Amino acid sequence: MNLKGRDFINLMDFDRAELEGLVELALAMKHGDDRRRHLQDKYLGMLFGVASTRTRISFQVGAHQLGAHAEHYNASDLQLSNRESLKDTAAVMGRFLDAIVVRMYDMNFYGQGRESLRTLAEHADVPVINALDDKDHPCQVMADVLTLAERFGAGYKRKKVVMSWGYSKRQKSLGVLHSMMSAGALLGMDLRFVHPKGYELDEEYVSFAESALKLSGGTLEFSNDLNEGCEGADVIYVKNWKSLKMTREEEEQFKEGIQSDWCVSAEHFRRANPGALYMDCMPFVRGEQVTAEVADGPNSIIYDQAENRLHMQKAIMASII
């Protein structure tokens, strides 16, 4: 696996075996081939216009495990906001950097923050990391693939992963849905996506997928019911995402419609299969798309998943820097 100098922007640039490797290298990262030192006196530049907890913090202390030294940016505090443009600010930030960890997008302009990371990668001449934008979030689904093969081991693929809308107040990115798409149809995942009737995801993806499926033998089927989507399942991964399809005051009187219809509570893991497990990558409200009695029972795995963000974090800068 030589992914040296690549850009890790959407995972359907990437094969099977390209991703197979990244989950090898992390496992091994995680039980004490961490290379330490692998990413000495290197420099990387973390730049943030939208808020982060779990992809901001797994970034910085990885990279410190690995020798180098990454720094934060909050876009409003360069000359961005003073009209610099982004072709000028990547151009520069490529002289000073080795790498380039970016989080940008505007829920209310679809596929702007993916224009922005392709100027960004087109202009500053190193790589460019995806750390969550309006299309894809390849560093959170590479950690959920690697939780998901620590649990099942080499069976993980042939396990019903099931990824539901769940409510939520706030307009959140389809990254995590379309590049968990993308993972498991290059990987040959069994994936089933639920959601209400005009949250269909971006024909892109889902034409990627299905051409990809041709090849890995996975499977993927889609529900508009809850209850009927859960059943069978061995994993319940509920996830927020905006309606491509409504305006946003017309999303928003939609969705307090159907709260209560969106909540992922112990009734659903009881059409599931036995021992499923609860995935979330969040953050999230408990009461909104998941209760609390799910969230904190000893089913959810919610931890495990965001402790991984470092290990597969850290497999991704030693493996393109």
Given for the second form:
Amino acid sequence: MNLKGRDFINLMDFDRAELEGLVELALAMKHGDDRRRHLQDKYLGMLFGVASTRTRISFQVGAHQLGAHAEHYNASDLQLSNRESLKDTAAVMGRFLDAIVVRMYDMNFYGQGRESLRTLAEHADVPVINALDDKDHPCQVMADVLTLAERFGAGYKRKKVVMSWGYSKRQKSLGVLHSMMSAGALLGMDLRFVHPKGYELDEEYVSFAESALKLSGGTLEFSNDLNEGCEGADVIYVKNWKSLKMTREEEEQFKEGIQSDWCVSAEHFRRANPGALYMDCMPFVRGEQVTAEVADGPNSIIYDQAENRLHMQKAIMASII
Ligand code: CP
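Having seen the form predicted alone, please provide the structure of the form predicted in complex with phosphoric acid mono(formamide)ester.
After this comes the whole thing, all chains and molecules, with the earlier chain placed first.
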């Protein structure tokens, strides 16, 4: 696997062997091969226009463990806030830094975050890592694949992973869903996406997955009913995402009417396979998309997922920088 110099923006840009290579490297790093000197004296810039806990801290700690320096910049503190162009910002950052981690998107303009990342990648001349935009969250999902591989061993691809929409007062990115659909299709996983009507994912990702699955041998199912969607699940992973079909006002009104039907509880786990696991990329509010009983229960692996952000991102940084 040679990913040197590549951007890490969208998992559709990678192949199965490359994704499997990252999982193997992350596992090795977690268990001692930390390649401490791999990024000795490299400089990592972290440009964030949106709040973050897990991504920001795990990149900072991971970069330090690899021997690099990582600095965090709020977009509002840079001259971007005085209308300097992204092109100039990228070109200048590229002269100082060895890689740029970026989280910038606006929930009101689907696709604009991705355009910004592509502009930065085009003009920065160093690898750009997507720390969540409006279309993908590749670092989160690769950490989730690592978590599944740890829990189930090589057999994780034959486990039924249910990715369900859950109620949230906030509007959130579709990134985790799209990245999981891409990764699952490339790796040959058995995925089921469950959501209310009106929350269909971007057709670009569904088309990619349908053609990738023909080669990988995985499966892709859809359901609009949470009870039915949890039948036979080995994993229930809950995530809120915004509708691509409704305006913000329409969606706010619609969500209030379906809130009680889209909170995952012990009742849903009774329909799942015995021992089914609860996954959640966090953050979430207990009682919105999931009950506290499930989120804090013995089958919840949400903090393993969070920890694996560190190990996976070290593998990504060590590979591309
Ligand atoms: N899951 C995730 O990306 O968390 P943060 O928003 O806290 O970085």
